[in-house]
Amino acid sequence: MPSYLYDLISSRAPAADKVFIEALDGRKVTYGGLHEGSARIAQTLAELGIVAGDRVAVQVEKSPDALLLYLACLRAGAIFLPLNTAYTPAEIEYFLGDAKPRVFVCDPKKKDGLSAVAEKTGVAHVETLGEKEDGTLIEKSRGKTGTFADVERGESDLAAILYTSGTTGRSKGAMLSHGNLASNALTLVDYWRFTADDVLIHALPIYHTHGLFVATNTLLLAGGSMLFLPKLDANEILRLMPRATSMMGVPTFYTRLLQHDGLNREATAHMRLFISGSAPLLAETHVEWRERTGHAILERYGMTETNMNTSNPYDGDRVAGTVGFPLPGLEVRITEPEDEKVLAQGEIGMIEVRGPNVFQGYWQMPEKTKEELRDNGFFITGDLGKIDDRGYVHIVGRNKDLVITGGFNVYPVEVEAEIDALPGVVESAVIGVSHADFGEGVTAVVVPDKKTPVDEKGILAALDGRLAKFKLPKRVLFVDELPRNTMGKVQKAALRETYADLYKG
């Protein structure tokens, strides 16, 4: 019986002896090894009582076996629920209590601390999975046959639940179907020209849609290979580039590599594609990367709820500061969210998307689902943006990050772009902070370049005349680095909390 997504992966698999994963420690997993290894783990899950629709929650370090577990869940009919490795036991308690998994798989080193949490939330089985082919899950799967009668799952059945980062309110579990994941990966294989000849440098985490679904599913459906790094390591990435053809990363990958003396055209000569996402890429990074390597970074736009929505073109202009065009089969529109009025070209409004990639709703949250998923299938992303006269989509910022000062709307990205262009500034984040006179005061938090002196007065003077008066920051603050989540997104909620009392007293 076919499991929709896994059946698609199997149907496009190359020869069984072709290597899919090569880890930094030398371990290699072939396509045949993927099939047999996932079958053994699927048998183990079935013996633990997993049936179609059960959840398997997973908080483990990155390893080839973690990907085998993901594939095993597809085959066993389970819903895969990956959890950020940085989550604390208190946070894990929320996710386990909300998703009600039958099995929780954790790092062997954390089992003692998490077993009580799992017991409290009613999890039937706690298993472990380590980085070195160890843990109880692997021990129980040893000796089992490399075959498994896959549990039938259709296009609309759930394959995964991914929890949003939860910067405001409770984290929401985005329900992704087999069809959501399959359609998006097939589109990316074609749009980004992936083939069986591709070798991807994979240094992303695999508890997030970027590293798990965008990277892994796309390479699986292309029949390609991955060089599997535990995390970002500029030295290792540069060492591996002569063997690779492509890399997917977040902006931090590119800024770190630009700081490395070994980055040049010769080092990147074998590469055909560099992709960036999960957070905005500074235009300066885009320009410097092209100057140093001769490659234009391809920036794209996706979300937990949708995987990929738009992309700069493979052929054609990759425009810095934009996220390109809607992917084939997807629709993107800009609206006034209150009345669903579609705005004219160039106007800023809410980005909404519709297509086979859009999720099925939020787990156990029908009211929240109705708020954000329209009856006509358009998903209200929460991102503000516009579409220019060439059809490129621009992200202006998150709706919740909009600053309303004295009754005027200020889009942070517009102010950030001016500040980032100033000498002595590495990057900036603009936030709204409670202000007695203006409602919110425009506030800039700046990371300075230690080589070039810069101060608050100088930045404000430079901005005067370049921005309308109401857009000018009331204060410019300096920090060594901006707070970011594991995917490189600046955590503006944390900044707003830190500086909440700035204009009081």
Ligand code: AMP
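Positions refer to the first chain, counted from 1. In this text, rigid core is short for the largest set of C-alphas that superpose within 1.5 Å between two forms. The shown structure was predicted, so the numbers you read here are calculated from the model rather than taken from an experiment. What changes on going to the form predicted together with the ligand:
Positional change of residue 25 between the two forms stays under 2 Å at the C-alpha, relative to the superposed core.
If you fit the rigid core between the two forms, you'll see the Cα of residue 69 move by less than 2 angstroms. Residue 224 shows a C-alpha shift below 2 Å between the two forms [criterion: core-superposed Cα displacement of 2 Å].
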Contents of the next structure:
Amino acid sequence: MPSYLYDLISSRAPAADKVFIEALDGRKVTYGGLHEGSARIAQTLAELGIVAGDRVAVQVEKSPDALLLYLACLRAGAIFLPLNTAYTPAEIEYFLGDAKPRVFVCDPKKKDGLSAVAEKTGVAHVETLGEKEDGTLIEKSRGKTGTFADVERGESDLAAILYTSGTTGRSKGAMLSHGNLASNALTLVDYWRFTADDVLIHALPIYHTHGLFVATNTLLLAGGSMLFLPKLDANEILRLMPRATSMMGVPTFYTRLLQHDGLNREATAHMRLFISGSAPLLAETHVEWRERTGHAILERYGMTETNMNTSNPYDGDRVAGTVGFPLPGLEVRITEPEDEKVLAQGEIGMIEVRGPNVFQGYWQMPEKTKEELRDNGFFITGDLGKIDDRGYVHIVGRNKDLVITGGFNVYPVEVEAEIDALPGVVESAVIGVSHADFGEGVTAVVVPDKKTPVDEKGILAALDGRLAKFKLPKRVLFVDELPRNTMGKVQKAALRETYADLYKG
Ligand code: AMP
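Same protein, different condition: the form predicted on its own was shown, now please give the form predicted together with the ligand.
Every component of the complex follows; first up is the chain already shown.
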């Protein structure tokens, strides 16, 4: 019986001996190995009682086996629920309590700390998966046959839940169907001209839509290969470039590589395509990259809830500072969201998106879903933008004051709540300030009560361990009061202006 997305993947798979992933340690997984390995894990999941629609929550380090587990979930009918490796046990407790997975797979090194959390939230089974073909999940799968009768899942059945940060502090689980993922990956294969000859440098995390769906699903449907790096490493990327054809990265990848003396035309001669997304690519980075390498970076725009929405063209002008055109098969419009008035070309407003890529709603949050996903299918992205007279989409800002640091989203409210709870703090405002390396640096502006002494070091030490590392402020600044408008709202735009040069020079 077919599982919609997995069936599409297998129907397009090249010869069984073709390599799909090659890891830095030399381990290779072929397309045949992917099929058998995912079958073995799917059998194990079925033995653990997984039935169609069950969630499998996963917080593991990046490895080929983590991708086998993703495919195994598709085949076993489960909903794959990847979690950022930086999340602390307190954060994991929220996700497990909210998603109620039957199985939680974690890093063997974290099992002791996380078992109690899993038990508290009623998870039936905790398994482990390490980076070196180790862990209980792999041990249990080892003796299995390598064949599995896939559980039937259709186009509209859920394939994954990916949590996004919530503006109110609560993360929301974006429900993505087999059809959402399949349609977007098929579009990207064509739009970006991926073929079986492609070898992608993959240095992104695989718990996020970028590394998991944009990169992995696209390469799978093209029948190509991936060179798998645990994380961004400019030396390794340059070493691998002569064997690769393409790379997908967040803007930090490009700024880091530009700092490397080895980046030049010869080093990139074998590459056909550099793609950037997840955060705005500075126009200077685009220009500098072109000067050094002769390649124009292709910038695209997407989000967890919608997969990819727009892209600069493969042929034709890749315009710096824009995110290109709506992808084929989907609609982008600019509105005044309150009354759904569609604005004229060139006017700035809310970016709304409709198409087969748009998610099914937020997990167990019908109210939130209703606020952001219209009955007519348009999703209100929260990003402000315009469409210029050539049809290129520009993103001008974010409605939600989201901070994007190194490609990761940080919602200020969550960090502010932690800081406000500390002794000696009256209140705080967290903003994103332009940072050459991270795109934006999380920055906290704090009003002290002047009774209990507080300083930058003390606040950072108190937050460490309470928040994932990427959410920690890069700087904590002190002011007597926060700027407010007549409605009493903190004026974050004014704060961003005041501290605009904080990380410069
Ligand atoms: P995420 O759900 O983590 O993928 O984050 C999605 C958000 O990242 C979007 O709503 C945008 O605000 C931002 N984003 C993604 N790609 C771009 C881009 N190319 N330029 C500017 N912002 C982007």
